[in-house]
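Below sits a lone chain in C-alpha cells, taken as the form predicted on its own.
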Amino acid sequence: MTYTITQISIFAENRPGRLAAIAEALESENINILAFSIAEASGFGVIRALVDDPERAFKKLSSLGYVVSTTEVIGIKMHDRPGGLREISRMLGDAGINIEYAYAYTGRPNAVLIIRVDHVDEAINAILSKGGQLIQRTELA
C-alpha cells in the first residue's frame, strides 16, 4: 500500500488575485484541490494543495510561470473530537519524529491531519504499529 501522497506547493507573489489565478488555471483543467493552506514569507505565499491529480497540476502551473514543487505527505485520520490531535502527536514525538508542517480537514466522523515529516518511512510505521489509519494515496484520486 502507497501511503504517502503528493502535494503540490506553489510559490507566487503575495497580492491581490494570485489565489484566483491558480484556483481558476487548475479548474480549467479540471483539477479538483482537495485541501490546501497558504502560508507567508516576505512578499511571497506558499500554497500547499493536495489535488486530484498532482502531475497535470505541476504540469499546468509550470506552464504559466509559476514556481512548482511536489513532497510526498501522509494524510493520518484522526478523532474528530478533542483529544484527536494529541493522539496522533504523541504518536510521532514518542517514536521521535519531527513534524514540519502540517494542515488539517474535518470531515466526519474522522478528521484527517496532512503532515510533513523529517523521517517519512518511520512515521508511517510509527503511526500504524498504535494502531492509527492512514489515508491511502488512491482514496484522493
Contents of the next structure:
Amino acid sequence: MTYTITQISIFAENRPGRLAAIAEALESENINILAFSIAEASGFGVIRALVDDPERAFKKLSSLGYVVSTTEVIGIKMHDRPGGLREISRMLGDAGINIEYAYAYTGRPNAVLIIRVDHVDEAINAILSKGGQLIQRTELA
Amino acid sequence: MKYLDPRIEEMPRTEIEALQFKLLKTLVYRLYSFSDFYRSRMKEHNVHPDDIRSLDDIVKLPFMYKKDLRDNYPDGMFIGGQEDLVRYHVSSGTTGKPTVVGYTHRDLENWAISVARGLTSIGLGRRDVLQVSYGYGLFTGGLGLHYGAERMGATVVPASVGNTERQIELIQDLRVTAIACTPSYMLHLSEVAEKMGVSFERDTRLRTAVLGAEPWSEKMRARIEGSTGIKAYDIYGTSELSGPLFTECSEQNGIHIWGDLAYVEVIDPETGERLGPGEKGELVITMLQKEALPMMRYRIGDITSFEDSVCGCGRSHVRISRIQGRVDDMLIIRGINVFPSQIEHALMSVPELGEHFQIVVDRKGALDTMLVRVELKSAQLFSDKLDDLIRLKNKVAHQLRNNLNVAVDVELVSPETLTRFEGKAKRVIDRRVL
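How about the form predicted in complex with the partner chain, since we already have the form predicted on its own?
Every component of the complex follows; first up is the chain already shown.
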C-alpha cells in the first residue's frame, strides 16, 4: 500500500491573476483540485495542491513554463469533530515528527491533515503504529 | 580669495591654447614612445606625432573608449611601472571587470589643484569647514574632494557616507560651512534634519553644497536651494579622468574645465564630427598632464555642450553645461555607475535563473532604489520549500551587490512573465524624476 501522496508545488510571484491562470490550466485538463494552500514570502509564493492526477498536472503546468515540482506528502485522516486535530497533532508530537508545513481539508471521506515532513517513511510507520489512519494514494484518484 | 592661481585661471584664451598645444605635442610623443596601446592605435589611424602641427590637428588622433580600459585590465594602459604609482582607485566596470586607475604623485597633485581651484571659484577658502560625505575608499569621490579641499586650506570633515543623524550633529558641532555629496544624499540629509528639528539656515552654518557623481537638474537645484537655503554647485568628473575634477563657479553657469589640465571637445556621437559652442553632443576629453593613465580623446559617454565665452567670474576657460544624459545605457545609482550588462553578467552566473530580467530604478524619498526582476529558469528542479527560494533570492541580491557595489532589491518571477522585445530589449524602467 502506498501511503505517500504526490503533491504539486508551483512557484508564483504575488500578482493579481496568477492563481486564476494556474487554476484555469488545471481546469482545461479536467484536473480536480482536492486541497491547496499558498505559502507566501516577500514578493512571491508557493502554491501547493493535491490533485486527482498529479502527473498530468505537472506536465501541463511545466509545458506552460511554470516552475513546478512534485513532493511526497502524507495525508492523515482526522475525526471531523472538536479534538480531531488535537488527537493527530498530539500523536505526531509524541512520535517526535517535525512538520515542515501542513494544510488541511474537511470533506470526503474524512477531515484530512496534509503534512510535509523530513523523513517520510519513519513518519508513516510512527503514525500507523500509533493507530493513525492515512489516506492512500488510490483514494484521491 | 578670488582665485587659487590667477595666472592660470585668468589666462587669455590664446595663451591657454598655446599651452594646450605644447602639452598635447608632449603627450602624443610620450604616448607614441611609451604606450603600446596608443602607438598601435595611432598607426591604425595612420597618424604620427609629427602630424600634430596645431591644436586643431587633435581631430586626426583616434578616440579611446571605456572598452579599451576593460580590454587592457588591470593596468595594460598604464605608462611606467608600479614604482611610479602612489595610489589606485577602482570603479565598477561594464561586464564585471572593474576599471583600475593608477596615480603618480603628480597626478594626485594635479587632481587636488583642479578641485581646489573649483572650490575657490565657488567662494570657499581657508575659513571654511567642508564635510566630505562622498564614500571614501576605492570610489574617487571621497578622497578627491578631501585632498582638493585640504589643498585649498579648508578644514575637512571626512564623514564619508551613511549615519545621517551623526552627520547632521557633526555639521552643527564642527560648524561645517560646506558639504560635498551626491544631490540625492543632500535631499536625504535635509529630510533627516527636518525630522530631527534641525534647520540648516537657523541652526547651522552650512551654506554651500558641492553636488555630483550622479545626474541632477536645475529643478532639483531649485528644490535643494529653496528648502535649505544652501547654494548648490555642480561638480563633474569620472574616475578615468582622476575623479571629481571640475566645478561650477559662483555664477552657476557651466562647469569650468581647466585648460591646462584638460582639452574639451563635444562631438556628434554618430559621426565623430566636432560640434560648435552650444551644440549638444558627446563629451570627449584629453587629459593633457596625466602621467600614469593618460587619456587621449576619451569618449566618456556623457552628453553636454560647451561654451567658450569668458565667464562672468572672470575665468577664461571653456565651460561645459550640466550633463544631460548618456549616449549608452549606463545608469547612475546613488553615485555608482551601473550598466545593465553588468547586471546581466551577474544574473547569468546563477544557474537557477532564466535569461530575462528587468531593472526598475526609482527614487524613494531622496534615495535611489534599484529593483531587479528576474525570471526563474523553467522546468528546473525546484524544492517546493519557501526557505530555498528565499535563499536563492538572497543569493541573487548578494551576487548583484558584489558586482555592482550597490544594494539591489530582487524579485523572482515565473518564467515567461516579463515583457519580451523584438530587437533591442528595453530592460530599464527609470521612474526617477530629476
